[in-house]
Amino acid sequence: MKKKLLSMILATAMVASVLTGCGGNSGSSGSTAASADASDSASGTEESADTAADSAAETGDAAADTAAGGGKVGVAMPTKDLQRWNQDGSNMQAELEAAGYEVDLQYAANDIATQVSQIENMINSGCQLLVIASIDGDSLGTVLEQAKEKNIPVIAYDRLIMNSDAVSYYATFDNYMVGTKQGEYIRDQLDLDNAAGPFNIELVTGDPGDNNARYFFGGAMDVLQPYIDAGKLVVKSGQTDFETVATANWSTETAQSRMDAIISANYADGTKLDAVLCSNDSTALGVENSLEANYTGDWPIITGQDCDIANVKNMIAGKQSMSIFKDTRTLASKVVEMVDAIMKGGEAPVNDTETYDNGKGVVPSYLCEPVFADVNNYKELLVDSGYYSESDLQ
């Protein structure tokens, strides 16, 4: 009887130790629940006490493995068609693997159903945490319910996942600041505070399903709208609302087709186009292709984002004025910090707890600061830092 009682006490003590060690780890709450069940059965028979002790030992081993840097992380990227997502995915995979994690990296070819299926497979194949750059921020609610049921934390990567309470954290660059820097660049280059004007401008932003596009556009328009209202900036096409100037899938071809129509209707008679606000490099490339084919005037100021190789080459050639540089190595490193903190039972580092409401609540976020590159500083930012080699830009 004494041996039986001693076995029960030891099992209960081990289970309590595991519960204490896992407290606060959102990625281990499934194991915590299993340990609690084991504790209940330990109060019954000697056999169930032995089972609880074994279960507690196994859970303790798993917790120790996670604390040592082990575990499986699913990384869902939207597409390989844009250079920046290839860089994001490869940078994150390399850093996570260097930190000791197994990585399941998937690209979804900009197909929502494919991304949903990939995430579902990650959940079912033992991923303990998910990092997701969504194709459409509103399309993942159902599959993320599965992650929530299994207590799998979710970090929304660069694009906020909307209308889901399964999102634990958000990691991105300051998207509103991206837009303000683009707007300020146009303001400063045209000297809008001093020049007489008026100047003609056209507006091109990103995918309407990407929540970031609204932040980019909003930040830029908060700078530019007062000049439009005052008549110093004129949008000759009349296309100024977000829905009209949005570009599905951030498509170069779609931006080019729309710009073809704008030039034909408004600038074919020699009217000067002074600036084009483009929210990213793929849309900027479409605008530049259209201008080369259809526009005969002086090249306008053109903004961009991501510093894609083709666009940096255009910048050097004088066909694009600037591009926001978001060093994906910086963001990948921060996400690895966040993953490591969560997997080891802590809370991820954040610096914004007010801005990003996904419809279910404000998501704690870490915002990296963007900078802009132009012909004057691209070598320092892109080449000297090792992001590109000189030969990449030839």
The other form holds:
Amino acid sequence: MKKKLLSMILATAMVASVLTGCGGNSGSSGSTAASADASDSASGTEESADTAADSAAETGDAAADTAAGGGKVGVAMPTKDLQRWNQDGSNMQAELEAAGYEVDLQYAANDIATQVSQIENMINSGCQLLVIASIDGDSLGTVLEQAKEKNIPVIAYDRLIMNSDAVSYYATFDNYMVGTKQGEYIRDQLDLDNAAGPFNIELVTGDPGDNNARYFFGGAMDVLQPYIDAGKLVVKSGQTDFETVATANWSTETAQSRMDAIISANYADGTKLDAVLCSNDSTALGVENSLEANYTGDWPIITGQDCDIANVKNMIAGKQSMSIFKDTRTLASKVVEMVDAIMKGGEAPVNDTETYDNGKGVVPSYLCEPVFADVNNYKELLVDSGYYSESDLQ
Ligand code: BGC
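The form predicted in complex with beta-D-glucopyranose is what I need now, so please give it after the form predicted alone.
Okay, now the whole complex, with that chain kicking things off.
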């Protein structure tokens, strides 16, 4: 029965991979429900998402689980504050359970110590494999030593875990490609190869402790830097290096107040701002809030990532130009496939064994392909695919 379910998931996954360039899409409807959860969790209260099955496993028979093809999987997510992690967590839980696994799903309120102790508990309560989306890629080395001692494989989810030799695999969307797509979008919309310019741009990226942020920013700047060097793009604030344009915790409020300062110093006199590179949607939202309050010129091109509901609404309203769509169902399906292969004693599927060196060596990775959504294709990508319903976006 479990096998049947899993092969159904994998079959759907193969169909979806044709559409998305990655490992799958279970068709889980969890994303819509999770979106509602996400807005509910704005208070920042994070709760254990343990299932009833979880406590049964603690008192029950792990050996019998394994013999039946199941087992217990710990899933550590960073925060409920961002919509996407709610979707990632609930999609993965649903798919792992459908494949016959018990799931210990935890959110850590973006607090590193909380995440470390959650992982410790997972190790000590019989989890046989860990899937971890880290808060700070550099802070899990010590706790993961314990996982290694117990031969518990670790899959780094979305964000690479740095400087640890306990990481078996990495599953993510191609982070560098996320950045290049954002840069190319700005290049194409401003027609940088033909238009006279110069155009004013500002840069906003993510948390410096998140390894992904450097890939997003690096990918975008590999496209944009030549135009900055040629004087066709001008960063009036002068803020261009990664540390300066980084946004701690990817916080909307931090991005907003930085943008407030940039506008009052550089654009309050009516100078036109043509584009803002934002590495993701939470930072884009901060920039959009700031522009709404402080900027009177023509609205700039603004990039984003995740297709969060608030940002898709802004896209429809003309306040955000694009967002990278990383279908969390796709990544969850791929990770379930990886978990299943490892739990059955095999090797997980990978498609990149070169790019992601975590300081202890290259971590074999599966990279899913991101696509961009804008006002022209969001219906097809987000609504027709069942990711959101029409009413989610109203
Ligand atoms: C993820 C993005 C997300 C950001 C903030 C990154 O690691 O790849 O999708 O927007 O974290 O949570």
